[in-house]
Structures are given as C-alpha cells and as structure tokens.
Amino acid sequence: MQAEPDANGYLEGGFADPVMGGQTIFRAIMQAMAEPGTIRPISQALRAPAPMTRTMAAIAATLCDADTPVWLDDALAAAPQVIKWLGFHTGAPMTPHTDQAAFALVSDSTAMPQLAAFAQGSDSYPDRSSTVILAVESLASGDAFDLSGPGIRTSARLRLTPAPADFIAQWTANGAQFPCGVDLILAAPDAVACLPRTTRIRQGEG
C-alpha cells in the first residue's frame, strides 16, 4: 500500500517517471563532467522543500542511494523536511562528518566548507572522495573563471553567482592532490555544470 504524503508533502516531488527522469539527469551530469564548463539544461527539476533547490533535488535523487552517505550544510540540516525528503526519495544515510560524505549538499556557496574538509579519497581508492553538489544562483553571470584541462579542447569560460570564498586557491590545492580530491557539481535553477578535480581554473578577465 502506497504511503500517503504528510501535510507538508515530503513524500511528493519525485520524478513522475523515476527511470526516465533519473536517466535524463544522469546523462546531463555525465556530459557536463566530461566537458567541464559546459552548461547542460535541466528540465527534470523536482519539487523539493526549501532551502533545497529543485535542481539539487533532481541531482540528489539521481545519484544518492543507500550506499552513499550524504552531508548537508547548516541550512539544509536545519530543515527536517529536507532530511525526510532525501530519506524517502534516495534512501541515503545522513552523516554529520564532511570527511565521510560520498555526496555533500551545499545550499549556500558563500558558506561552503573548505574543499579540503571533505573526503579526499586515497591513491588506491581515489573514487572514495566527496562529490560536492553546490547550489548557485546563475551559471551565466557573476565572477568569470577560465578553465583548462581534460575534456576542454583549448579553454572554456564559466561564470558563477555567487562563487565560494577563495575559490581559485581552494581549487588549485584540490587539483594538486590528483588522483585524490573532490569533484564539484554546480546546480543552477535550470541547468548544471561540473568541475572534475582534473580541471584547472584561473580568474577570467571581463
């Protein structure tokens, strides 16, 4: 028997077609990860309790499961409906420890913990690192960053509103740990872009 949603509707808001919806989001993420800096539209954004954004919810519902501990920033962790929504739609356990998170959900980029605080993986198991899902207001305006590295033919430009504090310094330190280090998924209201740990970033002009 299907459970009835509670008064706040945390059981609602998932993919209308979980298989097709999840495949569409997964494909967009993989394309964005393979071509860093490219912006992929997201049309399968989900209805989710604030302050979790619709795009962040779609990404979490696609990637997170019972085997992937999830860390939430202070704003998300303080919202019981967010925790209930994630539990119901993903089955993922919550962890209070950044360095134990397979995925980290950050709703406020200006208050994001240092990238070094998240799980970094190891030389033997670099995949045991955190993927940070960061909500941003825009991927079309704001601070400009020039990107280079694998998956980028010459260079690419990405704009970010708002950017985390000391972003370039943090990202440079993150890349220096390769093959260890975190990967970053940027979740805008209607699009996604990715920065794998192999991407190099410098401040763009203009």
Given for the second form:
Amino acid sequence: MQAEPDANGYLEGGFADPVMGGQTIFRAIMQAMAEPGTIRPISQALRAPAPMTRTMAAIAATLCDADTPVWLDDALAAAPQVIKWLGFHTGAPMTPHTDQAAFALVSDSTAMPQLAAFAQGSDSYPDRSSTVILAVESLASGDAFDLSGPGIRTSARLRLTPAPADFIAQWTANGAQFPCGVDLILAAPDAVACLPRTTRIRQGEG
Amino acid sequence: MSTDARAFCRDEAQAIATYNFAYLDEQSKRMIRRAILKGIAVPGYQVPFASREMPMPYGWGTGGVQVTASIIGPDDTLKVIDQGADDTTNAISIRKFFARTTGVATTTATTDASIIQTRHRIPETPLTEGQVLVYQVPIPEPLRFLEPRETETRTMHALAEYGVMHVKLYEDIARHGHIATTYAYPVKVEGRYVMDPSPTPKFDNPKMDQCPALQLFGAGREMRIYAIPPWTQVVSLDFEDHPFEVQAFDRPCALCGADDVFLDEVIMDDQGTRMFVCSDTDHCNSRQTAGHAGEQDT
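Okay, that one was the form predicted alone. Can I see the form predicted together with its partner chain too?
Below: every chain and molecule of the assembly, starting with the one above.
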C-alpha cells in the first residue's frame, strides 16, 4: 500500500534526526540564555504550518512535551494545523490560560499579552514560571536595547523587530519581582536570542 | 522460565542493547534541559528535577552525569576530573561511559575541553568563554546541616533569610578563632541566593566569581540542578573583621614547583614521609613538560 501523502501538512516537518536536532537547538538556547544578547544561529530545517515559524517550531520540538502545557496566541490558536503539528511532534497539551503555561508561543509580538499575565512562579518555586517564545522578524535591526546583568561581561546590545508594546516598562516590572518572573526566548527566522529574568534593559542610543 | 523464554529474552536484550546517544532517553533529556534553563535564569536557585537512575551508584556523580548527558553533542570534547585528577577511578569510569555512549572526543587538557565534568575541584588553568563546567554535587542545600527540614530551608531561600549561615560561620570564629570551614564554603550568587559550591576546597571559590565559563551543578540523589551563568557575581560569605581567605601552603608542588595551586598531601612510606603535589594533574603535567621542576627533581 502506498503511504498517504501528508495532505494535512502537520505529520511532516519535525526533526530529521530528533536526538541530534534537539541537542543542537538546546545548546543554542542554553548558550543564548547564559549569555543574554548573543545571537545563536539556528540551521535546522523544520517545516511548520503558518503562522508558526520554523525557528519557533524547532524550539517547541526541543523543549515541549507531555509535561509542559503550551499556550498559543490568537493567531496561532486560530490555525488548527499548528495545534495538530504541536500535538503530533511534541505531545504537549494546550492550555487556554496564560498563567498555566509552561511555554507560551507568541507569533505576533506586537499583540503579546502583558508579561504579568503569564505564570510568574512563586518565591518558593520561582522555576514554576512561563517561558515565552516570541517570534520576531529580525534580531539584526530595529529597536536597540542595552543589556546588563548575569551572563554579560560589560554590556550587550540587542535589536528587535518588532519589539512588543511598552517593552522596557514591562521587562523592568518583570525583573523587579526577581526571583519570580518570565523568561523570554526570541525566535528570529534563522537565529535565537534569550532574555532571562535577570537581564536589565534600557533604551539603546543609536 | 523455560529455556526457550530465556533464549528469547537474551536475543531481545541483545537486539535492543543499543543505547540512545548519551544513554538518557530524549524525554529525560528534555526535562533536565528545561531545569538547566530555569537554573540559568535564576542563578543559585536549586531547581527540582526528576533525577533518573543511572548505571552507577548515587555518590558517583549521577547528577553531573545526567547534566552532561543532556547537554553533550558530537562536536564536544569532554574532560572529567575527580579531585583535580584525570586518572582516578571516578574520572576514568565517567569518561569511558561517555566515550562509549556518545563517541565524543575526550581529553585531559583543560584548554582543549568544551565540557568539563568535575568532582570537587575547579581546574587551575583559567576557564574560557564557551566552556561549560559541570559539578557533581552530593548535598546541594547549603542550609541542610543547619536546618534538616526541606520545607523550612525552602522558605528560608524564599525569604532570603540566611542569618543562620552567618551564625554558623561566627561559631567557627568563637570556637577556633577563625572561620574553620575549608570546603563547601557557602557563597552568595548575584546578591540573592546562598549556594553550596559543592565540596570544592574554598581555595577554588574565587574562581567562581565572574567566571567566563557557564557553571552547571547536578545533584542526582537530592534531585536538584542549579547554575551560575558566565560573568556572574559570586561572593564567599564572611565578616568585615574576618574576611574570606583561601588556604595557603608553606611549600610549592614537589613535582612542578607551582606555589599558587591547591596541593594534595601524599604519604610516601610507612615512616610517614610526605609529599605535597598539585591536585590538578593536567596543570602539573603541563608545567613539568614546560620545564618547571619541584624539589623532588632537584
């Protein structure tokens, strides 16, 4: 019997080699989280249904599984193929509640919910917070932010196109409740950068 | 069990006796990877994780092994040290474990390694950006011997209530005239969490501060992972009138003559003859190769 072609478009497009693919992507994310502001290239050729980007898909396939409730923004949640792709390739349950998400996938950064709406963790268990995976068009151009904090020797510069609304105020409020707070993984088309909750940002000049 | 069934089981076992890359299954790796990311985001905080059984006993570094297994890839070069030495049982068996289950290159040279798994030392050769130092941790909770209840220590961390640790150090001074803690010396990470650096000699504590390498800590039996990102402030606890100081040795290494390193005392014979040599074998060997010599050779 001939195999059914993947007419629905969600059965294919995962890691060609899940073991090595996951390791490569994780190391990129780990180094990016350890050194905020650094940009780590992502070259895994995943295919995912729009509007989920392939970098976002690679991050989800690396970190999400049946233990991690995933929240989708409106654009992603409106695409049944995205939900099926995530279900098939990660097995992660979906949640409609931002404050119950282990991972939140945001495809439209300008329409991102307030960071305070996600799970913040508690003083006893600050690890029980959401990690927001945010798709951006570029990490090479756009609004400039100067970063400081753990993982940064002197200073670092991060550029974002497009940046979420009121980003500096939101991020400052997020950092003020340390050790609680969300962490951010920025997914550009071919690269990833991270902002852990410890990173302080201010408007970059020039 | 019948003979046929035994034969079947044996054949089946042989058929499936190929381990996943780095031994751990992918779901376990994902769970550990998520804990590592949280640890990096909250430096010094002990992230609970579902520690797995490993093919070695607790106390042999199962926490460090699980962390290494979750981050290692085919491009890595692995170094494993036990009390600074590359050639002791624990170091050799763990290095062989990863050589067998991953096929990655191994080394004893600190400068060549991308991942260094360590039991109770930080290499003398300064670490560099991009390297990862993985510690094997027996008791991750610095307050455990002062407060046995996990519920209490968790609250103490939540409230950053660390007075009891200073009382402990003060009692050292009251009893001995100085802070007598010489290993597992508590540190404060980025001004927030008090952390156990694992039973490294306090000689190594200053190397943790503003270290260019990422430091990951795995405690298998106690099911905790924690981390210090690169370029992070790590301060050893002390008092203004009793500042933190590292061990000093009154003689250099007998083999390589280094006078700025941590030394091991080696008993040479039944008459009590003693020799003091570098605990870091790679550092000592490379110094000897470079022509340095200690009193042993002169």
